[in-house]
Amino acid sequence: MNRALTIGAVLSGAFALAALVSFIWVPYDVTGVDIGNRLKVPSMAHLLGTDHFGRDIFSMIMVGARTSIAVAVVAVGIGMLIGVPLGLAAAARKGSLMDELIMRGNDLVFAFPSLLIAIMITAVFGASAVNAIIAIGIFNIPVFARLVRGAALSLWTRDYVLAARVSGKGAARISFEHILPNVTNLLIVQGTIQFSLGILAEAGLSYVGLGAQPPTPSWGRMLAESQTMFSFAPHLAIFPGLAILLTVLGLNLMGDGLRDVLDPRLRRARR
């Protein structure tokens, strides 16, 4: 057994399932006010105590746990849903003018940090959610892009893709039938590892206030809001930060753990 798959998956399978049952139950509501309560320690009534507005920690992190999660895979959705096709295109048009637009496309939108281009998406459009998965999705694109070009340019010499030319294939059907099964291995690590950069980014734009908005809880706003109280009420970051540093370790282990299980040259060194 994989021990850093193992630990990774359930340490991700936790936040999961927090996430999952926060859409049918949580301990309190985490919208309503309550000052008679605010700046409670952690106790039975509160597991990780309240904020400065009375609202229950706990509560607040299993449904930032949906926000964050939701962000993160629709982001790396977009990046997969166009990195994959131009990469593919890339790679089966290598040297040729589409293959430099691609690729010097990619160098452009790597020149702007996701950050970057959330600041300028907000400008235009506003701060929320929904504009932070476009610009984390848009740092994604180039990503898968440059992955699938790297393996597919490879896989282009392969005998069986001499075969399939040869049978009257074309590129598109060779990319799709022949190509795409073969990096399938290494975008399932790469998602991976996207997926806990998308949870740090969504938290880092939600620090800055670019993130989802309230009153949706967001574990980077609740890190943004408790930095002045850090003093006299340290549970109000200490929680959240450990909810973002457990989750992106699982999802990390668990891309570690994937690489090693679905590489079949790192298992055969361990033979």
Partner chain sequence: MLRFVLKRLLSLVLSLAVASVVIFLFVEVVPGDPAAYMLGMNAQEDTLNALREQLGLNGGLFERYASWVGGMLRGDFGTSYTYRTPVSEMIGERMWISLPLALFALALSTAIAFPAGIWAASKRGSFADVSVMSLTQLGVAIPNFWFAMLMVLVFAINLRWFSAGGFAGWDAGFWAAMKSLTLPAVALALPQASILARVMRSSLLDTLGEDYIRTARAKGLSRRQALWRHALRNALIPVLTIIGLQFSFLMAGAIIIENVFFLPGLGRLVFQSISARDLIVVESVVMLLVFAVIVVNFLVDIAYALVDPRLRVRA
Contents of the next structure:
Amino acid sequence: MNRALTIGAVLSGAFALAALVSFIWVPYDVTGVDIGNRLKVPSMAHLLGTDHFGRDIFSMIMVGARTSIAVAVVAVGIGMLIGVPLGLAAAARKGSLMDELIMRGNDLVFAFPSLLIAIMITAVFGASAVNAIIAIGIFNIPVFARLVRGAALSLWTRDYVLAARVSGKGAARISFEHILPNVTNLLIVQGTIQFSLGILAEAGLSYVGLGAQPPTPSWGRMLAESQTMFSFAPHLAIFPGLAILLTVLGLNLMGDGLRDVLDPRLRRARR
Amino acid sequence: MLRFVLKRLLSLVLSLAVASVVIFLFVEVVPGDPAAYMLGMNAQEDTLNALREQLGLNGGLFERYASWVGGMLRGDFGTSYTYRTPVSEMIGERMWISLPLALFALALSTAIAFPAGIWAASKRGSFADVSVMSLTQLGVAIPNFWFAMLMVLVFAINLRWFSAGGFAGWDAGFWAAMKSLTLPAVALALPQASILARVMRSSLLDTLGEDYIRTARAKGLSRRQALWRHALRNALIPVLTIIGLQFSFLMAGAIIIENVFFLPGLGRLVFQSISARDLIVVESVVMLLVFAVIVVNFLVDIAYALVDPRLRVRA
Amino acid sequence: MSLLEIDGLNLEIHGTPILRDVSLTVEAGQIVGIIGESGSGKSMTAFSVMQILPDGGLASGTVRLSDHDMLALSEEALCKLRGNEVGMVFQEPMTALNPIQQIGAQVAETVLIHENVSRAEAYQRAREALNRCELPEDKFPMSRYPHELSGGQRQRVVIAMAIALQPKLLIADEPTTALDVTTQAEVLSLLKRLAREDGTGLMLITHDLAVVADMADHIVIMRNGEVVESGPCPALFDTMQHPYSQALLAVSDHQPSREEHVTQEPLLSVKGVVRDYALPRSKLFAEQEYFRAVKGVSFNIRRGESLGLVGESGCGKSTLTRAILGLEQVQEGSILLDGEEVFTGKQPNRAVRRKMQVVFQDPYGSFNPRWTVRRLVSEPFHLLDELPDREAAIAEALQSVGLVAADADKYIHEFSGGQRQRIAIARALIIKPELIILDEAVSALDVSIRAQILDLLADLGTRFGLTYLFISHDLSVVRNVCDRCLVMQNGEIVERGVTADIFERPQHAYTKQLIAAVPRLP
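Here we have the form predicted alone; I need the corresponding form predicted together with the partner chain.
To see the whole picture, the full complex is given below, headed by that same chain.
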């Protein structure tokens, strides 16, 4: 078993589990205010301490994992669902007007970093988790479209594609039967990376108030709220940040591990 | 080469045109009337009309677009509704914080990433390689605004080496100004340097496996010479792409980091304008940032062609 | 005292033995051919001499190059020898040069790295080396980049780099394998001339016995990391003892036995076919320009016949193949299979396509690595309207190519190159086509395996009454298996006729050149 993959899977699995468990159980309610217990340092009762409203940080991190993971998963989903077919189509009709339009469209989106898309969406429609998802999702589309197009172009020159054409198969069928299965490894690896980038982006957007709105807990906003109490209650800032760091680290390690595990077989099959 | 540059220049202008249309239409789809949106529910009819006049909302769609773009070409970005000052003036002031910040961060990230990536690749599998790779793994995962907060905690609150935020201003002297940009630039640069170092390393390792490196070694070059004379320049090609992409991340990242350090740059301006519903400012700043990203990518394309002679003919 | 003495050389890579007790010598001015199939260790022997082994490589024994004990020298000392006393030329000219450096600089580097001379002088010497490699200044200034040169020209640049300092030993590792046959002949004669002029020892590594036969003074045959036989050339060809050497010699000129089943009726008829490709526009508003890859080609294949189509890379044979297969539309002319158009309207004709299949060159790239053999082999069923008994058909196809029905559940990476080519033939056979197009189908195979596949094809041809169109750059293959032959150059067929006639009495200048360039066994 690959070590990076194991560590990564355990780390990101732990946060995914925390998010799932939070649906049925959290140590403390995160919506209530308990002024008597405010700004407690970590203790046995409150593992990671409490915030300025007396809410349990550990519970908030569990619930916040929900937001982060949901936003990132849906954003990666949008990117893949739209980007992959676009990439396949562009490669299947290389050099055509459609290819040109798709690629220029990609370039255009790349000129708008996800934060700018979020800013524009928020400026017009207001801040919300859904808008954050859309902004990150839009930014993911060209990432997957480019990746798939590049890989598919080299697959289209393979003799097995030619053999399929000789067997009378059309471009759509070939894309689906021959190209897609051979880019799935790449998609899994890139998906993990985009997932971790999505978590970072969501945290950034919530931090500046463009993401999830109160009362939905989110790691980024916990950090934003902690900033004013930073000098006397640093634990408020440290734990949510660590949660982001560890989740992203876990996902990246998993991506690297998957690449190592999936790639050699691909390479051996090729040569 | 000249034709290559002209061609790229043409596509730059096209990209800008399309981007401006997208931004313009986006603001156009604001539910209801932008003027009503800006002034809120209880606006008086005559104030609304005045604003509509000022925004040029009374013309046709094309006419409004033309006057917006025409204005920008003359350096006239309109007048901010909230601040009652020309947007170009506001942007001009704040650009002198945001642009140096992004460039400072880019320089830092490149200065860290190149040696680290080359060092790791040249000692593949060694302790040095493993440590650089582990550190960059952390650097990639760390949210830059959180890293910024930690730095404030250590260097500003505890050690008191830097101020926790604010900008000294260029009037206070170059070094004072740079000092107040240092923590933000480091926070911005660290994750980017980590990514860049990883790309540099893997790109260099890829090129070191190429046939022409073996040819160079057969000529009598040592590993080191082969790396510096043949592998490095070839490895730069993917690295340049990443540097180009990073610039847009730095611009976007700067928007967030400015908020951590209370720097009065474009980022602060955008958020203030969003809460003040000052669409003219948002629109102009977004356009300006997109402009910067597109221009940087144009420069990267030119750099490509300088590195790789094959591109000069193909394109 | 020999120039190069390899004695009892063993090599392990990450613990796997690659070379076992290899011994050979190269004298000054002598040309030594090292022959073996892929995996025989011939290239690793060369890398051991140069001491540029892959990571994890560990060599033991003795390698002496004019008094230097190569295995004992420090890396620094080795760098001084490489390029100076021993030069090396590699197999892949397309990737052997730094793509972003001018050729002059790359050749001059050999001089600059070893001798304390001015840049101007180094470039002067580089110019001389390029001239000696038949790259004259007026056509090949030193400011050229590799991508502006053809494969053969790039190989000459690599050779210029290797001989710039007139090393005592020149190692050429499959220097012509990637080149067309006429270019191969030119590069070989260049290497020979340079070695003779400078009195250089030349170690020529190849898989092709014929390449070394008329050029080497001495031959070493390797297999599985061991030297199986060696001796002076050409005397060795008469005295070969080892069964492997004899087998290698026998299959090099293998002639499969075939039974005639040719009829007069044409199966495929190609009439005045023209194929144009749109070129990228040179200027934004320039008129669209076209490249004519196939310029009005006509020929027939009779039912049961084996027709060879020979030409070098870029002659238009691949384009023609794609047109016959109905993958691309032609601009002029018609392609009829069994009297029906391959392309009707804008669509390829399914009913016609059913009657032909294809086998490609690369046994590794011809199969989707994620499919089972069952799915791979049955893919052409897509062309049928009513399906036969699937399992029975798959089993029959696999058995007819010498595999077993149980192989259907395996994946392609479980098979060797030769077995994969059998699977490719099974895929072509499964819908019982009449015409099978063999697009360089045996070019990537080692000679012994090539012979087996050619036998199989001959046998299947008789059993199923198949018609073959053999497309190849390799004339020796075509010579032994085809009834008639077409020679293609620059999109035109320049000569056609019965195979034996063409080979014995070529008429067209190009055909003569091609045939003369084919290396021959004594």
